[in-house]
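The chain that follows stands alone, in the form predicted alone, written as structure tokens.
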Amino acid sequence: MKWMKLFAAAGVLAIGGAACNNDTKEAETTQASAGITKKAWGEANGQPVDLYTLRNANGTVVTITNYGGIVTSFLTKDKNDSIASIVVGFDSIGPYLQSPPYFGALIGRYGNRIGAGKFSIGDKNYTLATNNGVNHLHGGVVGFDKVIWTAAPITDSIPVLQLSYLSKDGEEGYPGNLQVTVTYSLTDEDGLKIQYEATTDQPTPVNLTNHSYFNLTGDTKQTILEHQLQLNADAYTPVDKGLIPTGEIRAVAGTLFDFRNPTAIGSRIDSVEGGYDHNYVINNVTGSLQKVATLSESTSGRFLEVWTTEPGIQFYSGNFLDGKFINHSGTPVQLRTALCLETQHFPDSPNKKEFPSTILEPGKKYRTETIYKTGFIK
């Protein structure tokens, strides 16, 4: 399998710019930053696209393309020393150009939905692209997931990749020139750290996230229904038929949405209309990094912790996956064979004054951080 070859190739690269073996040296160029390699990966939007490989001291490997800032694989060991990608992705750029459902992508300017694609700031009304029925979803028709980011490895003790993009005034209907920087770091503790920063010259909504789909078995022949999920959230935001929050913040106690204790995802999912696709309200948010979710799977022994500074997390149980796309392993990605845990501000916040504000003002800096930390228990 191509990603197994990638893992093996990454294993022979010396940190800090030493040579790689003959099978990879023509395709990959070692960067100055420790544990990062780069190779050409085709074209998108008429421009060349690259793939960056980040490898830490434990042998954990993450691959990221500057097209959409997409995490294409996250290779980890399980309790049996088997290696697999815990995120859904592809071995070439081609499938990503066919508009898959945001596999691994950076999302912006606004992650999740804005009702009717409309909002107001002061006395100014704005109309966004509508690409999810009558609603605006994940930044619009050409969101941050479909643009080419400027990539720069950063010299550090761990592999760090910085991506930047200028979203121009009026793009997808948003006001203001928004300068965005997203920094991916692969820590020695097997955490994929994502730091988001943005500035603007006009007031504008900003809600950035990553849309990786996880299956801790590493095999999309297996569903995620036996995965155990725990969320540090006493409340969630109910939605209407279009998945737009009603504005209510409702306690999860006694409902199908209670994941305060580890719970099998499949235990109640058939009673949830359409499956889980809901924003959870994180407890005790202070703006500091805290653990907000733990996902585990017993066959592999793998676990995934989600740490964030954000006030919300979207749990999406892969309800719209339909087998159209084939994962690394050659397996169709079917209904509920992968899930998302997207850290965020709340959906439709520009139209819900009772929700935490997502309006970034000139002179202010948007900063959030999320870590997806993986491991296994024997």
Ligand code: BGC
Contents of the next structure:
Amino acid sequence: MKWMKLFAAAGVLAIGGAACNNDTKEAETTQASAGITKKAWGEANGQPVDLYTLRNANGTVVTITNYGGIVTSFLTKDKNDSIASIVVGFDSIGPYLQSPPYFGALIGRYGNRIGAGKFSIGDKNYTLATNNGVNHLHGGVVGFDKVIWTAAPITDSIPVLQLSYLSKDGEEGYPGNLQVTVTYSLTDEDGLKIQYEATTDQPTPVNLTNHSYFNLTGDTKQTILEHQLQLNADAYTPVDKGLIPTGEIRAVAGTLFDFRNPTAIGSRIDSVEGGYDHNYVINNVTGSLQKVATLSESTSGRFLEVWTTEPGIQFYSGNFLDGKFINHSGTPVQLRTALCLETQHFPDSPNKKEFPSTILEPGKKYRTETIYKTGFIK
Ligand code: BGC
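Starting from the form predicted alone above, please write out the structure of the form predicted together with beta-D-glucopyranose.
Everything in the complex follows now, all chains and molecules, and the chain you saw is the first one.
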């Protein structure tokens, strides 16, 4: 009922709204009610795509396109009540078609790397598309970040967008038809909740995540080196030169990887070859939602908590960003101006029997949940 009222108040679904070349500005300045709206957002893969705007009563706004399930902006207030997007993104579809490094996108079938793009299940060997040197990264050449998802706003007390996609048997080399549903909700507590579900008709690896790049200042002129990060992880998975885990689970104590207490990202990054791009092994995983990471930034007062059911989190300090893409804020997204906290199972699990399994069996349901909860301290 409440939902119906929200729709009526906002005059939605406002399909094909007024042309605007700056959606973050529009979302910021429009005196709109809580709810969800939809507008045409150009074309991708020869098909029309849409942009959905999820807004809550606090004035927090998330925009998501059904191309790649990409979170294009996440507008939150800072301690001075000024609003900016804490994620990197673009105000139009165009740059998303030029393969930015997964800005805001849904990642699948397998987030992160599978060594040499090969794995076996039982006595069957599989070869995946390789797109990162000899390795398979983030689902391959055309991962879930580059496909068009079927979108449905859902009737609920908060704005909800459900995205579905059928990944066909053999896509990028994976076995089985995988039916995937990702549900984005904007909570009353300013959290972007992401629920991932999948079923299959053949055993297949599945490891779904979201690849948002955060900069809590809302401005990629600033680096993320002064952001403080805390991770509930006593261990991480060291990697080889190709960023494939060696299989070791190594304690962070006494290493450059220790973020058990809030630590400025820049304090030790220069001593880490290439910067941080590592999977952390979350403590005391039970499968229930738990807070695993907190990021904070003092000039804006903003913080971000990451809650998840997953056993791992990839802390990627934007090591390959090179200024090629221009963010909402109008500035190039340069090295170390944004970071990712990707909740996941461990990279290369299909080849590491000692890691928690990522194989989904027919008749079973893949189900994980992550919340990016935002706020600020005055
Ligand atoms: C990976 C990086 C990779 C990046 C691509 C991250 O999830 O950990 O190694 O370069 O995605 O944007």
